[in-house]
Each structure stands twice: as C-alpha cells, then as structure tokens.
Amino acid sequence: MNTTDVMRSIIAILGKDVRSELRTRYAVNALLMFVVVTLSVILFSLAGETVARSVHAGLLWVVMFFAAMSGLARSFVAEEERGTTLTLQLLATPVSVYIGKLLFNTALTLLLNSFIVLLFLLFIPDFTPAQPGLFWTVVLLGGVAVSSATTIIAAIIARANTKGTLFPVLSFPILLPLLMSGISATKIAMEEQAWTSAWADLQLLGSYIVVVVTASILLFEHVWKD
C-alpha cells in the first residue's frame, strides 16, 4: 500500500469514528458528564476558599487525567464488541488504524482539556493562569501525550475480560511522567515565571510524545492482530 493509499485509508477510519460519535455521543456524554460532576466536586469542597495557585495545577490534571480515564478507552473497544476489528485488518494497514484512531483521540482529548479549562477559568476563584502562552502550550502538549498513551493501551485491553479496570491500571504508571511534568509547568505558568523555568518539563512531554507514537507505530501491529 502506497503513501496515498495510507493517508486514504487514515481519513476514513477518522471519519468513521468522528460520524459515530456524532451519532451515538457516548464517549463525548460520558466525558462531560465526567467533567461536570467532577468539577461540581472541587466547588463544593472549596466553598470559596481562596487556594494556592499551585493546588490549582494539581486540581487541573486531577480532572484532565480522570477523564480521559473514563472514555478514551472506548476507540478499540468498541471495534472489539460492534465485531468490526477483523473488518479494519482486513481493509486497513495497521499503522493506518493506529494513526487514525491516534488523531480521533487527540482531537477528543484536547476538546475535552480546553472545555475543562473554560469551565475552570468561569467557575474557580483566581483560577488565571500568570502566563497564557505556556499555560496553553502545556495543555495542547499534555493532551496529545495523553491520547498518545492511552490510544496503544485502549488497543493493548481491547480483548480483556476486565476492560474498565485495566484500562486505568495500565495507564497511570505510563502516564506518571507526563502527569508530573505537566503539572510542574502548570504550575510554573500559574505562578508568573519565565518560560525558561519550563523548559525541562517542555522538553520531556515532547520527548514524551515521540518516544510513545514511535513505539506504538512499531509494535501496533503484534499488539492489535495478537
């Protein structure tokens, strides 16, 4: 299969699954409904209380990492109970399911980050991040490191008996590094410090990315046809 081929192949299965959210919403319900509930939480235990803007870094990943817990999973395993995975190996390559399925989670994960920003901004007292600029890049870097991550672990727990209970076992070691990163340059870009006092933790979540999407490139296909 050509280049052409495969970009063909990649904006199909994206399609796909953008038309069958659109038609079924689960996984963008589940999120938001996640995210409401959550955030509904941290209100009601604030109860106005001004806090450091450090905690509020913390509050932020708390609520970004949880929800994606709670429907990136969904991008195989629904393949896996609608009977379609043996249709996709047979028309698709798998780099082409993996990327396409990879780009359909980063875009569902970096909508759900900027609207459980939004809700931050409008909701949590002096929630204002010091430094827009890094506070953003930080969000868009930390999304698509966490969809990267848990696209290849949605595949790896695809097939198991206990899909909901592995899923976030799986993913929290793995995500670790990005969680901790991502918060100390939260934090930094909260706090009024220069971009420079992010660099290590900029450095890393790309690092990050790359490291995950190249492995994941390489061994989808043993995980997936396995």
Second form
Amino acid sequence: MNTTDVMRSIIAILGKDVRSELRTRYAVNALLMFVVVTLSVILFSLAGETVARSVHAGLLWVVMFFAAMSGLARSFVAEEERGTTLTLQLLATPVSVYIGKLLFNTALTLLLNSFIVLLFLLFIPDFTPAQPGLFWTVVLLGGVAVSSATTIIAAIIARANTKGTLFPVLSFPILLPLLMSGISATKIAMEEQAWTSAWADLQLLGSYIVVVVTASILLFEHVWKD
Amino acid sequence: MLTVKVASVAKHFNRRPVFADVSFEVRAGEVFGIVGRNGSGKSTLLKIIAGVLTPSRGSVAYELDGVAVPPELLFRSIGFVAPYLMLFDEFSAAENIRLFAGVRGIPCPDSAASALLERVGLPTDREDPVRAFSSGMKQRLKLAFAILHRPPVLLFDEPISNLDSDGVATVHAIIREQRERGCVIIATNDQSDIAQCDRVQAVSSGA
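Having seen the form predicted on its own, could you now give me the structure of the form predicted in complex with the partner chain?
Below: every chain and molecule of the assembly, starting with the one above.
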C-alpha cells in the first residue's frame, strides 16, 4: 500500500467525520453548550472584578481542558455506539483511521479553542494577551497536544463499559505535563515577559506532540483490533 | 490462485471456550459453508477469518499465487456481510458507496455508484439517509459494501437475513459470480444458502 493510497484513505475518513458532524452535531453541540455554561459561571463568580493576568491563564486552560474532555471522546465512542467500528476495520488500515480521527479532533479542538479565546476577549475584563504572537502559538500547540493525547485515549475507552467516567480519569495524568507547560507559557504570554522565557514550555509542548503521536501510531493497531 | 488456510483455530473469551481446533482450506472457485447451532461461534470464526478478531490459538493465512497476503492488506482482499455490520446511517446509500470507494481509493463516479446500487436491487434516486431504510434495504446496501472493490474473498454471515425472495436471488447470483473471481465462505443455517456450498463444516461450541 503506497503513501498516496494511505493519504486518500485518511482524507476520506476525515471528510466522513466532518460531514457526519455537520449532520448530527454530536460533538459540536455538547462542546458549545459546555463552553457557554462554564464561561457564564466564571463571569458570575468574577462579578465584574478584575483578576491578575496570571489567573486568566489558569481560567482559560480550565475551560479548554474540560471542553476537550466533554467532546473529543465522541470520535471513537460514536463509532462504537453506532456499531460502525467493524465497518471501519474492514475498510481501512488502522493507521489511516487513527490519523483521520486525529486530524478531525485537531481541527475541532483548534476551532473550539479559538472560540473560547474569542469569548474570553469579549467578556472577561482585562483579558488582553501582552504578546499575541506567543499567546496564539501556545493555543495552537496546546490544542494539537490535547487532541493528539485524547484521540488515542478515546480509542481505548471506546471499548470499555464505563466510557464517560474513564475518559477524564485516564486523560488527566497523561495531559498533566502539557497542562503545566500550557498554563506556564500562557501566563508568560499574558504578562510582558520576554518570548524566550516561554521557550522551554514551547519545546515541551512540541516534544509532547511528537512523542504521543508516534506512540499512538505504534500502539493503535492493538487498541483498534480485538 | 487464492487460498484461505484456517489452521487449528481456537477462541475463548476470558475462560469461556467458544470453539477449538477448527481447520479447513478454501481455494479459488469454491463456496464453503460453516454451520452450527446458535452460539456455536460461526460469527466469531468469520471475524477471525476477516482479521478483525485475534484467535486464541491457531492461525489464518491468505495466499495469492503462493504468496502470503500481509495482514495489514487483508481488508483489500475481503468483502464482508453480516447482520451486525452497521453502515453510516446519517448518509444516503449513494453517499455510503462513495465513502467506501473513497476510503478504499477506488474512483467512483455517480454512474458507477448507481450501477452498484442497481446490481443489489436498491433505488438509485433515494437521497434520504440509510436510517430511514428497511432492514432488507440495509442488507442490500451491505452487499454493495462487500462487492464494491471486487475482492477475491467474500465472507457472508447469514447473508439472506431480512431479504425478500428477489434479494435472496441477488445474493445467490453474487455467490455464483464470485466463483469466477475467488471464493466465498458462508456462515449460515439456512438450507438455501447451504445448497450453494461445495463443502460444509460444522462448528460446535467448546469443540
């Protein structure tokens, strides 16, 4: 099987997920509701008061993390619930399925994170990144890192009976290093510190993505087949 | 020339044995039947042959002109129909066909999708999603899913379930045509399916 065939297969699976999501709104509705409700709670608790910029970073990551937890598992759980896992197993190689799902989750996460940031800019008092370039780099890398880890975890928990409970429980320890780096780099982007202060965190986020995606490609076949 | 070799295959879930020591060989041009009581493991054996379930013991090998087909390319050599196989029911029949073709990297213009739908006896102009289809129509679409890529091996699990007499005739015509291209393995207890088979092997639970 050559690279072109694999690429065609990946694009077809990604296209299927996008069209399916546009028709069923399985993940998007859950994610949007979660974001709106969480932001409302934050706004009520702040009650118009301004908080330190470093706190903004924490609040932003809390919303981005839990939004990912509430929606990204759908990619594989929906296939399992609809009984289409076997169909995909018979249609394509495990690598094509994994990368197709990863690209879909990454696109969804980046769109969602952009929406969350937009709402923060509009509604949270004094939420203004001092270094927009660094800020958006962290949001981009953080989004890709979250989706790469949650995609393989979603594939694992889709086979379990207690899907809803397992997803955040399994995800938290795996996402912890990226959460710490993401929050730290976002804090630097919110304050007027030098870009170079965030270099170590950006390196960690980049390395995290490479390690998780490589390990997932190697392991996915064992997760995917009974 | 294609051969499917099933050698001493056994399967157990946790400690519960499903079947043990099943061996047979199917060659191109043959239609092979697997029969057995409900719960005897016919579907499990078919999934093992399809490569989507790992046997507890034994092996399944595909050989094309004496060369082993790598497991990662098995999905190209197999067409599978079963009552538990689900299609993407938010899409129409034609969209499902185009999706299957797209994932398999097969060019599929509208005329090819229509011809395939006609072949399995489905209307070509229905744009409503598959979830609105009757169970017999879904079964016909599964047949299209199985034969789209003209695989050398067809694995049929209860292929005529939910089908009317016209649908049964379509399935049996597909089985006859497949003799020219490769082989068919059918898991069934239906006498009309068994009548299509050259050889039949019984599977019994715990055997």
